Structures are given as C-alpha cells and as structure tokens.
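Take a look at this single chain, the form predicted alone, given in structure tokens.
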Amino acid sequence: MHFSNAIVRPPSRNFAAGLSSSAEGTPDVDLALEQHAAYVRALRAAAIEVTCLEPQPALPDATFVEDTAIVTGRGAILTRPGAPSRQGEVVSIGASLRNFHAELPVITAPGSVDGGDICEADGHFLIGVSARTNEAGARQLAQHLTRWGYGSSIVDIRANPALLHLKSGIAYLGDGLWVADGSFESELRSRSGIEVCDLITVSAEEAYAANCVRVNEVVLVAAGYPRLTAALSAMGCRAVTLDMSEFRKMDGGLSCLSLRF
C-alpha cells in the first residue's frame, strides 16, 4: 500500500455552512485551517506529492475531497455524491485527476456514491450502501471495478445509525490489519466477503478514531484516542496523531480530507 500522490482542498471561510449532524458546535475556521495544514504536512512527511486545490466557498463541504472520486491503481472513477448540495464538487476534482488518468468513468443518476463508503483491501473493495451511497450507485461502481479486474462486496450499513459512511467505522491498514468500531466488528467478519485475521476493535468511547489512514510507513490517527494509538503501536504501526476537532464537528474524519493514490 504505497501512495505517491494526494489531492486536498483547504476548507473555505464558510466551512460551517456545510452539512453536519454533529451536536459538537460550530467549527472554528481558523483552527480548521491550521489542522488542515498539519494534515498536509503529515502527508508530505510520508513522501507524498500533494496537490492542494483552491477552497470552494460555493461548496462548503468541498474540503472532504474523498467523497468525489474512487482512485485505484488501475484507474479513477468520479462519483455522484448522495447529498445534492455536494454534487458540484466533482467537476474540479475531475479536472485535477485528468492530470493522472485519461479515462474517468462516472457514476450516473439514479446512482449515488460517496467515496467515504468505499474501502479497499488488497484489491478487493467493500462498497457500503448508506444514507449517501445507494444500491444503484454501488452496482455501477462494482461494474467499473470488475472491468479493471478488482473484486468487490456490497455491505449495507443503513441499519447502523452510528455510521454516516462505511469508513466511519472501519479502516484497512494493509498487511492484513483492520481497525473497526466495535458496533461494526461482527458485520465486517460476517458480511464483507473478506477473511479478517488481525483486527483492532475500537471501543465506543473512541469510535471516531476508527477512521484512521495508513500513508506509506505511518498511520494517521485522530489525536485524543490513546487506547487506539497504543494498540496500533503494539501491532508495530508508527502512529502519527493529528487534531481533528473542527472536522469532527462537520462529520469529517482523516480519510475524508484527501484522495490518495
């Protein structure tokens, strides 16, 4: 699992006008910008070439670039986000991805896919059907992936109210190691179509931190969750903690802030 590039976008000044179900208050935009800059520094320290796009004030959720595309080792697919207010975000992401991929298939209506619902594990993709990704979109995505020789499994998470996206509750860190929110552990084992060997189960108190990201030789994990950080270290991972408080207020996590490839 080696990445060379990432695409990011800093939050705009009206970041707080985006979609959120959180009850944690209004984000401090200046602090969010500082946290985003620290995130970019962490990517660059992991030997990633970072393309930093301009903020999009007309699209206050646009900092969560992961939802706009699925990027694989064999091609990239532009999504159709499930929230109508976010569908305009795809245009500029497509323009950026065309610097790397000549062909960019798209998810089309009535399908919807958010990138946060897609988790790759060694060439097999878990596709979460959620409030944002529907069955039609999941089927379209599976067809594109099949064309490139990838396998996929569709996992319906709509009965789990704790998960906005599939990757709100799980992360695959490579080398057979998974992290999962305890509320999703049994579903990962029984319905993913993947044999799960090494698993770190995250407690309810640290559930937000299940959205962690391996970037080459390090694992980025939200700051303030010491049990998960210790468990990662015990498994031989080099954990780098990043403050995500302002993005959490807007339902965002670490994986949401970049497209990595």
Contents of the next structure:
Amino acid sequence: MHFSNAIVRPPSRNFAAGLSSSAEGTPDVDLALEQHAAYVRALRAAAIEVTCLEPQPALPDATFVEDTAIVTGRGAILTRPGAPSRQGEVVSIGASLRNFHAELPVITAPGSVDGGDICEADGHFLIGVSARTNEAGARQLAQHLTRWGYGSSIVDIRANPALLHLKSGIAYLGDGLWVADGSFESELRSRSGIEVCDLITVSAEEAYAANCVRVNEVVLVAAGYPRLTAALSAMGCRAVTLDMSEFRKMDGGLSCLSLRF
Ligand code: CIR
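The block above covers the form predicted alone; next, return the form predicted together with ligand CIR.
To see the whole picture, the full complex is given below, headed by that same chain.
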C-alpha cells in the first residue's frame, strides 16, 4: 500500500480537556505540539503530502483525526464517533476529504464507528466492535466496503477493556506482516480473508507500541519500546521512532494522529 497524502490536526491549547482513562497525568500541550510537529516531519520524510487542519479548541480530542473517517483506495466514509463529545469533529474532516472524494457516505445513528477500530489488510477490513464502534455502525461500514468490492469481518474486542480501539492492539504492516498483542494471535491465524505470513507479538510491557503504522518505506513506531523496534528491524523494516508520551496520556495511539491515503 502506497500513501501519498495525510490529514492531521495539531492539538489545541485545551487538549488536556479531552477524554482519557489514563493514569499518566495531564499532558503538556507545548510538548504535545512539538511531538506532533515531529510526527508531521516524519510523514513528510516518507514522501507524504500533509494537509494540516486548524486546531479546534471546542473539540479537545480533534487531534485524533483517524477516528473520524475511513479512507480506502476506492472511497472514503465519514464516521459517527462513539463518544458524543467527538461527533462534531467530523464536519471539518469532511470538508477536507471532499478535496479528494466527491462521494462521501456517512455512518448514521444509531450506528457509531471510530476509525481506530478499523484495520485494513490488503483489501480486507477488520472492524472492531468496541465501546466506541457498535454493531449497527459495523454493519453500515461493511455495506459500504462491500459496495466497493472489499471484504470485511468483525472482531469483538469488548471483553478486553485494555483496548480502547482494535488498532490499540493490532497493526498490519503489509506483505503479510502483523504486529499484535498476544491475545490476537489465534484470532488472526484462524481468519479467512487475511494472510498472516509473519506476526510480531508485542509483550505486555510494550503493549502501547502495537499501534504502529507503515508509511511507504518506513514504519512509524512509538519511542521507548526497544523490543518491538528491534523485532521490526529484524524483519527488515525501517523503524522511525516518535515520542508519543503526551498523546498516550490522552489514550491516543500513533496511528490516530493521521488519516493516510
Ligand atoms: C478518545 O478517548 O477518544 C481520545 N482521547 C483518544 C482517541 C485515540 N484514538 C485512537 O487511538 N484511534
């Protein structure tokens, strides 16, 4: 999968007012802005044209743009985030995505979908049903994907409260290579529609870093998780580490800071 574009949005000054279940303390907004700028530089270094949207002070979680849309090679869908406080984020994302997609279907009530629950693997989409993405939303999304000729299947993660989203625990890096929390191993291997050639199992202490992203020739991975970084290198991946400490305090993973397409 080759990406040429990304949409991002720097955190606003009241970023700390967003949703969080983390016990890691209040984020430092200036440091979060520096970390976000480094993230954008890494995308640009990977040959990505980055659209940087204005911060939205009224929507403190709006930096987590990945949750607001599913962008595929054949079309894009605006989500209806599961947290009511985040539903307003979709408007400006829609305005930006309309520069790339004329048709932009939306997930509608009672359905809810967070983009962090959607993991694409070579044309097959795993749809996590979670505290944010419900079955009605998953069904709507699957219908759009079917219309575009994609396969999809549901992964229910509700029994694992440590995972906010499916992609909190799983990443597909292309060429049959997966990174996942150990709890996903049998699930992945038993699924039809996806290929598992190699699986890097992330240890419990490094669970946060399972949310990594392949961007063209590099894999962006959170800094401070040496075992995963070494395992990626051993698999021939060029890992680029990014400090995510302030986003982690707000339950944000690395993938959720961008929409890539
Ligand atoms: C939230 O709880 O919605 C935000 N504070 C964090 C969202 C992170 N999104 C993601 O990992 N896809």
